[in-house]
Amino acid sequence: MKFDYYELLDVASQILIACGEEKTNAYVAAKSMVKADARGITTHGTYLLTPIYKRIQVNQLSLPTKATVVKDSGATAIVDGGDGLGAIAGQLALEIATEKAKTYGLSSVLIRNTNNVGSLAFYTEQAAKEGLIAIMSCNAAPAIAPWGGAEAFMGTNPVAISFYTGKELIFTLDMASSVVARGKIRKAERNREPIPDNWALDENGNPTTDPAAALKGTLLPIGGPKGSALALAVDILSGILPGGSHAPNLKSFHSPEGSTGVGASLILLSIERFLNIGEYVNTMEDYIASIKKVKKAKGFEEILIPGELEYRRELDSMKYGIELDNDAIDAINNLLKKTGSGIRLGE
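For the form predicted on its own, what structure does this chain take on its own?
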């Protein structure tokens, strides 16, 4: 079933407010989730409302979120997320980093002591629309073994890089360090579906198609030792450097095991400090056109730039509605009931 963007945004905001979040913060967090759903990234969408609610019930999430700046020096800063909603710490870091990048030409703002920040593109694309190049990463609970190991140690630790193009479509790389995001394996488990045998190992170090066994084991890094190295590097930058938690001490956001300790890093560069913005936009336009003119491989009708598929999905969702499956609708309606709301999706 499909739902209007603003209807879903309002419902998600209401649930977060009922959980104890402040109204403005609730809107920011809800916007992050609904945008992910609109782009087809449901693992970072309104699905996250359920683990948020569960954490609130056992006092393992601090609402309203009180993200604060604990260190500020020139082009750098550190934000403490106060063990609240990750989207609030992420948005605060973005706003600080954007102002600093415009002042100094570049900036770096790190985050510690927060929770799941959602899709990193939510932040990097905001910065790109300001004429900046944005690089963001975050660490997560153990899910990948160091290359050669068979025990989960570091997280799937995603990285996103967004480039301003002069158009609404932003050139965005947004990927996990693993072959697949852990959220997709959780979704396969919920749907009782098998997974490809090159996604994960079971707890004995054997390839598995069982999502439950994969969640007890370890995900495989993208590109073998390369992905393993990337995940470790992200953990250092997003965990150790801001003085926060790092592998293997982080906890999963999806089960109430304790404070997750998630950290993140955000680096912004002002394009105009390196190249005239008009010249940059013209060059990017030619560059993208050249990419799309490359001879197509068998089975491909078009070459898309990074982020273009998600951008098209979002446009379609804004026009025709955001698609949610029955389980997602039931989960949201269950939360609406538990939080005392009289409204229901699809009724």
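For the two forms, the rigid core is made up of the largest set of C-alpha atoms that agree within 1.5 Å on superposition. Shifts are known only where both forms have a C-alpha. Treat the numbers as computed from the prediction; the structure is a model and nothing was measured. Residue numbers count along the first chain shown, from 1. What changes on going to the form predicted in complex with another copy of the chain:
Put simply, the small part of the chain turns as a rigid block by 22° against the big part between these two forms, using C-alpha fits. Residue range 181-217 is the only run of 3 or more whose C-alphas all shift by 2 angstroms or more between these two forms once the rigid core is superposed.
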The other form holds:
There are 2 protein chains.
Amino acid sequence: MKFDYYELLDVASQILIACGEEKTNAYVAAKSMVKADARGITTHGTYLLTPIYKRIQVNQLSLPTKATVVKDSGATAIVDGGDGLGAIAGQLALEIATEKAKTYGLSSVLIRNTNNVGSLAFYTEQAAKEGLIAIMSCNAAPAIAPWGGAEAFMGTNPVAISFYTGKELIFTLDMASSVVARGKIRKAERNREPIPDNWALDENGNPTTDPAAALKGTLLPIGGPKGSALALAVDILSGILPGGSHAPNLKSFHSPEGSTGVGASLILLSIERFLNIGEYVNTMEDYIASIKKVKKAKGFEEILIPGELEYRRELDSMKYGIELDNDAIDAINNLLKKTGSGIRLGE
Amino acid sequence: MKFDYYELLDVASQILIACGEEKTNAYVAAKSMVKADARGITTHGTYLLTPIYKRIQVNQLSLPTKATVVKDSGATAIVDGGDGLGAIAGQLALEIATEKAKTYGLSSVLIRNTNNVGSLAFYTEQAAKEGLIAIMSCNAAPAIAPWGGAEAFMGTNPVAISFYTGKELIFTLDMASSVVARGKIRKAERNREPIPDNWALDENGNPTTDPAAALKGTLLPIGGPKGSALALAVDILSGILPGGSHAPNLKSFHSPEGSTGVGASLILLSIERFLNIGEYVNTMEDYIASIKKVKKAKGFEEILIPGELEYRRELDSMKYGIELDNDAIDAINNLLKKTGSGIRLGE
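If the one shown is the form predicted on its own, what is the structure of the form predicted in complex with another copy of the chain?
Below: every chain and molecule of the assembly, starting with the one above.
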């Protein structure tokens, strides 16, 4: 069933306000989720409202979010997320970093002590629209073993990089350090299907095609030792450097076993410090055109630039509504009921 | 056969001086190569002296290298490599970026119009030893197709990240965007061995286990669309942003078809802007100890942190000498002879 972007935004905001979030912040956090749903990134969508609600019930998320700047000097700063909503800490860091990058040509703002910051592209694309280049990463609960290990240590620690293109479409790389998300393995288990042997290791550190064994084990990093090193590097930059939590001490957002301790790092570069913006835009236009013209592999009719698939989905969602499956609708309606709202989705 | 580090450094410097390089620069470039050999990264070692010599013969490398700062403002700068040796442009950029990072807390220096900069770890580890965190990337001649394509467009565009650890050993991630280097496929072809089907695509964009077909096709990026997006992102940062050459216009260093047009990007962060250096070092010590304690996968007796294998090889090489095979020795002796030197390795 499809829902209007603004209807979902309103409903998600209401739930967050009922959970104790302040109005303006609730809107920002809701936007980060609804935009993720609109872009087909449902793992960072409104389904997160349920774990947020559950954490609130056991006092493991502090609302209203009190994100504060704990260190600020020239082109650098650290934001403490106050164990609140990740989107609020992320948005604050982004705003500070954007201003600093415009002043100094580049900036770095780190975040500590927050929770799930959602889709990194939410922040990096905002920066790109300001004529900046944005590099962002965040750490997460243990899921991957360091190369040679058979025990989850670091998270799937994603990295996103967005580039302004001069057009609405932003070039956005947004990749986890693991080959696939754990969700894909859960789905294979539900469907009783084997998984490819390069997705995960069992609990002894052997490659497995059995989803049940994989869920007891660890996710394989992209490129073997490369992805493992990348996940560790992200953890140092986003966890250790801001003085926050890091592997293997982070907790999953999905089970209330204490503060998650998530951290993130943001580096912004001002394009015009290096290249005239008009020349940059012209070059990017030619560049994207050249990518599109590359001879296609079998089964491909078109080459999309990174972020283009999500961009197209978002355009469609804004036009035709955002698709939510029945479980997602039930979950939201359940939260509306529990928080005393008279509204229901799809009624 | 094993050779003393300083003997090789002297020989490599002499060859570069005979090729027209200035003495101090020759030493820096020689060091980058000999250090790579010492670390077992022979693809960036003294074997590069041969393509350098060949390019000089056809006037496709300008020696002495005239790397110049073409833009400099606050925390950012651009270095033009003057189509000379990549190590000279890289070292100049590193020195400028190091000074800037110490002043501003972070810095970014980009390089354009140079050639093969060698192993990125050569630069990032120097910065790490100054208490900085270094992120570096460079672009290269077409080898990978954009995801969905069947034609080489961007290079294997590597990224390196080094972290100071408080000890001699530096944490260094240094990874190409492709699953393997083309050299590994050439080796399989020589040995008439099949290659795994996730290394390369044939010229129609289909996965292949035939090394000959793979060499006519493209290298597969790590993590499929992820590595493809990463290679493009590196190209924009290291090629387009400094106003330099970029995909698909770069040329291979190994065939003199014109200037290679290589570019690179360097971002340095000062640790102490974010965290007290003592606290950082203590945390890193605990962190590395925790990684080492992770349960081992079958076949692994020890977990190495990124960069540790190369570090150990370097220690061994300094102690027992650097191993060069007969082809490598012959190549160097051939260059010594051609450049009129009376010295020969291994005599």
